[in-house]
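This document opens with one chain alone, in structure tokens, the form predicted alone.
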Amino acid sequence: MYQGVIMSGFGGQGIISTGVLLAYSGMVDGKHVTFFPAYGAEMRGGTANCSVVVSTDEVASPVVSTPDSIIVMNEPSLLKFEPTLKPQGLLLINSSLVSSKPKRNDINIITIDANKIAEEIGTVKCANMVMLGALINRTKAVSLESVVKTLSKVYPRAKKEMLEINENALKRGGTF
């Protein structure tokens, strides 16, 4: 099993920490992982993306040039990363912030109103967890149990209530 993932959006949407969470969860599941962040000069509001590989075999490179799956949290990310997705790959789009339609018809597309769902759960800050839950449900790259178990490790300063909100967001995303 090999799953190369790119997550992309604005700084402040939790893109980098979501990548860390996916990679850490892969380790908890006993898989080989890599994590490679990239972000613009501005932390909040600038662009941020990361590559994560989760594999049952050793990983040769942390760079994911042709991803199996992409999480797109904003419009510029769709434009930048859609062309790189493998044929039959999975494109998860946060339709709360992305109004453009993908141009390709050889990929699997799931649109999720992640910001709206996150607000219903308790805070827009967990939109990234909604998207991660959907990714996990569709790819089975890691187990939901490992992600829930890892939340407090990746977010050590988070209050119990916020960890519960994130867990709920992951589970809600898992319905897609």
Second form
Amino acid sequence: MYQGVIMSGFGGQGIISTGVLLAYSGMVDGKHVTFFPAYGAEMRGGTANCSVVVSTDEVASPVVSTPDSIIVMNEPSLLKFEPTLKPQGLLLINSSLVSSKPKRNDINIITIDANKIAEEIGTVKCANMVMLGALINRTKAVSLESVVKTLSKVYPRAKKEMLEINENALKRGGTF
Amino acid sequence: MGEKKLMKGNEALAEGAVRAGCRFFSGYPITPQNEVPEYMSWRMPEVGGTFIQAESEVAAINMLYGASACGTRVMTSSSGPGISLKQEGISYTASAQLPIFYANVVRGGPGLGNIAPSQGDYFQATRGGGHGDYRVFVMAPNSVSEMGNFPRICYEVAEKYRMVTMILADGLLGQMMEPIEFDFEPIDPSKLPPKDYALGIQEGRSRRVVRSYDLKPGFMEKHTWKLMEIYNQVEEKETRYETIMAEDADLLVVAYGTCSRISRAALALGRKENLKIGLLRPITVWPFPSKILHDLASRIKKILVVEMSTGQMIEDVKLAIEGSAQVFFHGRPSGGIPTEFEVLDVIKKIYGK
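Alongside the form predicted alone that was just displayed, please also present the structure of the form predicted together with the partner chain.
Below, the chain from earlier opens the complete complex, with every other chain and molecule after it.
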């Protein structure tokens, strides 16, 4: 099993922490993992993206040039990363914030109204978890149990209610 | 040795140094290594050590000179531009034979360049870097695990040979996260054997002097030859490397650090297409694994050097093989990162496919 993932969106959407959560959960599952963030000019509202590899074998290159799956959380991310996706790869689009349609027809596309769903669950802040829930359901890169178990490690200062909201968001995303 | 942790390369580097007994850190911020001083700023007080954000890189390296002269395990870190500023002090510590350890988390240069990963500081690292006739023991990790576990080796080599040691990383190794398990128990620096050169309270012993100069005619020539003898020993005993599938290879890729990871991925792809590719990965880039490369080149007649630069390590490769094989190059300088597919394409061209 090898899954190269790219997550991309605005700074402040929890892109980086979602990537760390996926990598951490992979480690908990006993897999080999790497996480690499775009770094340097991080700021709220700016662009943020990261790549994560989860693999049963040792990870050779930590650079994900042709991802197996992509989470797109804003418009510019779709333009930037859609062309890099592997044929038959998985493109997860947060349709609350992305109105453009993908151009390729050799990929699997799932659109999720993630902001709206997140608000229904409790806060728009957990839109990233809705998307991650869908990603792990489709790719089986890591188990949902490991992600839930890992939440408090990646968000050590989060209140119990917030952890529950995140857990619910992951599960709701898992229905896609 | 403790549980498996998911850590950022820069944090692993800092924690590895602390576990190896580092108790003095001085530095000045620069991307992409800022997590190192950030980590040290809270970790040092926790272990009774000293963290100083210096007023400049020049101050930071001279503080290291002082603390090291007192026998402390010391560290500084920076990226290209900051390491350039530190070169004067590094040369002084080399001449004074102080065992310092530092890290360069390389960014794109020359000049202020950019903050992307690069291997453009290979010449600076492996040729000493500052003025005068000296060498630096340079380790080139290629994983977060090695970022955390190599500082201990650097301190041991630094103190055994009384020389400057460093880790040559890059922005990718500094910023990425991977699981790490430390392969050594934390070292209590107060339990280390006393150093016979260290300054302190003189009571009950003869005077000690730590200095980087001597104006007596002929002294420096003798001193520099003495240093050279030490460096020769280091070359003989401390060279480290790794080979992958080199036994049956008819094309050898030579790459270090991040490029060795990417090349390993290209090798795996190529082997699936029955291309007999091997990899030599220098773990120390000074001393360079010349002997093994010389031996391999007597059999393997095609060598591809892959670097995130316009070609620096390739000079060491050519020196090592003394013209006995054909040397090809693929480079991406100043922030370019090659992909495994790109490297495979280059390999196929060499095979004529």
